[in-house]
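Let's start with one chain on its own, the form predicted alone, as structure tokens.
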Amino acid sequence: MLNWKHARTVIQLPLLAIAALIVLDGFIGPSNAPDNFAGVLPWVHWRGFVVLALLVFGNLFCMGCPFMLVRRPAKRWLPARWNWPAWIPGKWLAIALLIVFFWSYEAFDLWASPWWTAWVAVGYFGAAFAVDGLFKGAAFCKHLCPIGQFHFVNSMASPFEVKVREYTTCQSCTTKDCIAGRHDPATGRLVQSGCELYLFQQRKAGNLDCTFCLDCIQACPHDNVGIIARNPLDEFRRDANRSGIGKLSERLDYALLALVLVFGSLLNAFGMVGPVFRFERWLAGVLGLESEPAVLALVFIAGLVVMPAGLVVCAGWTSHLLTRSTRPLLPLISRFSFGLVPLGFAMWVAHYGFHFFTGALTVVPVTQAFLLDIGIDLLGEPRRELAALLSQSMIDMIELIVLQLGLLATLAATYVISRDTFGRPRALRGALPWAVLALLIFIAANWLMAQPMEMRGTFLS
């Protein structure tokens, strides 16, 4: 099925229909979020399915991303001949957009406004069309998309990877269609593009920047590329020179992106519990601020930039001291930062899983209300008592297990990185400070998930 030319389109079309439904109901439907598809599907169901898909499969939602359906007409109607500007390289703009998105979500209560949610979706389609219509390759996915960056980093903990089956086959391949694209031998016309994110399969390592778009799978004339099961710890074993990325120890932008998502998992949950409201009132009084967005901006800068930077510098410096390493400190910090990704991902799974399992059935009354609004009395009156899929005790148990597994995975990843960096005799000493940091994050995550949390997207909120 994955080798079929239209496989990705078949996956994208249902998600496009759902996106259209969200936009339509967001603009013309009820303004109350739990009554509206735009208030429920993106913030309860989609986020829940995303983390579950990443956990059991990989970057499935980038594969089925409906925003990429506009790329084909964009590249036909617009020039698409510019290279991405060298003065905004890598992930720096994407990091800024991700922080702005996290801040906007809380500052403007996007989850509570179907109208704004619809505009976000429309803006996404417009941005994807404009960027990929003007720039070569998949510039929007690689350099801009906040959702894509979430998937890229957290898929480092996924059990599947797009990779080569047999490297000996690649060594004998002369056409390199996986990156160059496959052409018709008779006409020379391009019939299947290669990887638009410029990940050459023979040198590709891991899931970073991979959208599971299937282009390399379909372009390979030897059927030598596939979605293959793997041990997620393989992501951390060697500081390999990754195609399209280079060495992670030399990519400060990727390390900062990982840290924003790790600490963002805590801050995103913190914005929904009681202590944050008391803290915001205290901070506003101390600083004399009356604007909630301004107060939240300070909280997000501290929580996503200042605090992560301080903690990882302390951990890196201590690790450097304990191992008496002569390696430069900054590449050391960059490399070890990725070891925290499994624990950060576990927090995202626990948090988004909480909202999904407590609100999954809300899609039933929303569908009933929507059909009644358009004059179709097919499913009866909305059953607004429907919400939770599992009992609260079961949800609590799942959260605890997921966070514990995330901690164990981070401890294993940190040890693997330390062993590769310092050698086996100094591996435990090098990993110890990062293990302490992971334990602090784990304790904070458990405390947050134990707090009463806003039940967004349901009538219990």
Given for the second form:
Amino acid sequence: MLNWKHARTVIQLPLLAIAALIVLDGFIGPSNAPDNFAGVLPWVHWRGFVVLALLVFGNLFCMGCPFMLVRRPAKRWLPARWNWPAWIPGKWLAIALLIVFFWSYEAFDLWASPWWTAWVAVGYFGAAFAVDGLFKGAAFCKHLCPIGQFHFVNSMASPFEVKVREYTTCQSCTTKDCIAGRHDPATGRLVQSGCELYLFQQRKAGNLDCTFCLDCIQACPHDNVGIIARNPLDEFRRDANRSGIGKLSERLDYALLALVLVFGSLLNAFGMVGPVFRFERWLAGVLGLESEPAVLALVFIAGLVVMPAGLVVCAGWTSHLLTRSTRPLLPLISRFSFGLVPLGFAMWVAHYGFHFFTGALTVVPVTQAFLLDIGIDLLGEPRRELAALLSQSMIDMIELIVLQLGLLATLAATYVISRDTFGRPRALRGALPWAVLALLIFIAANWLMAQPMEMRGTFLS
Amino acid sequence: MTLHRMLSRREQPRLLLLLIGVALVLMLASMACTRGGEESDAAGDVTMEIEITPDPPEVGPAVVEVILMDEDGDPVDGAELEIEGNMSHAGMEPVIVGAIGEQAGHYVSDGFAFTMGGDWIITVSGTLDDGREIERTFDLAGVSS
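Can you now output the form predicted together with the partner chain? The one shown was the form predicted alone.
Once more the chain from above appears, this time first in line as the rest of the complex follows.
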């Protein structure tokens, strides 16, 4: 079924319809987020489904990405022949955009504004169209899309991967359609793209940068590529020379991306609890600042750049000392940073899972009101009392279990990385500082989830 | 050189399609708050104010007092009102209670409580004595936890 040419489109079309509904209601619907599809579907349901899909499957939401539907006309209508600029390689621009997105989410209360949420969606369609219409390959996905980076990094903890079934089949393959694409022998015309993120299946390792777009699966003439179950710890076992990426120990940009998402998981939740407002007010008073975006910018620079950098340098340096390693410090820090991904992902699952399980049913009254407003009396009067899918005690228990599993997975990943880096006799000593850092993050995550929620748009007024 | 001549025969309909798409988005964006918003309040001449106790508001039981007045400042009695509290973030269970009419255009919530700290949206809706519908929304920032 995955080999069917339109398999991805079938998944994308319903999500395109939902995106259109979000834009439509964001623009013409009620300004109150709880009454509007643009307030409910992206911030409650989509985020919840994303983390659940990553947890039980893989990068399903890049596979179904509706923004990519505009790539097809963009590639046909615009030149699409430029190479991505060499002076902004890898993930640097994506990291900046991700930080800007996290900051603007808090600074401009995107969650409380259906109108701005609709504009974000429109902006996404426009940016995907323009970037992929001008540049070769999947430049938007690889170098820009903040949502895609979230999926890429967190799918390191997913149980499924797009990978080769039998490597011996690849060794005898002469056409390499999975990367080069399949061409019509008669006309020479490209009939099926290969991987546009430049992941050559034979050397692809792990889920990083894989959009599950199915191109390689459909291009392979031997039916030798599929979505295959795996042990997520395999992501961390070897410092493989990954196709399209290289060795993770040598990719500082990927490591920083991972760290931004790990610490972003804490900061994103931190922005919704009571103590943060008292801290931000205190900070504004000390610095004499009256601009909330400026105060938040300082908090984000501290929380996403300064603090993570300080903590991982400390952990890496201590690890270096304990193992008496002669290896350079930076590659070591880069590689070990990925070990924190499962714990960061667990925090995202706990946070977004909380919103999803607390408010999944709120889509029912919003749908009822929408239909009534457009003159369709099909589902009756809005049942505004509907909200939670699970009881609060059950949600609390799930959060706790998920965070504990995240810690265990990070400890296991850290040990695996340490064993591969320093050898079995020094593995525990090498992993110890990172385990302490993981424990600190785990304690911070539990403290945050135990705080009473206080979702404020303003804290200085 | 005109745009018509600059673009090929194939490119002209594509540009037109793009322009129609952009125009549609801009038109939609400029139509903010029209879905269902016009019918719910037919009492423009009636002013509504709310007062909340405790002040400043905090998590826990609270009293929302609604005051209705006509354009001459006279109290409007006999209305049947419902008070709904929502968090500004979607996905939270709303608090929906009735309001008991007291004297001189004052109505008091029956069992209202702030279930969570943060920004709230208070919506008061109902029917006036003369049958007209009324609905007003108030933003309430910073309910402390």
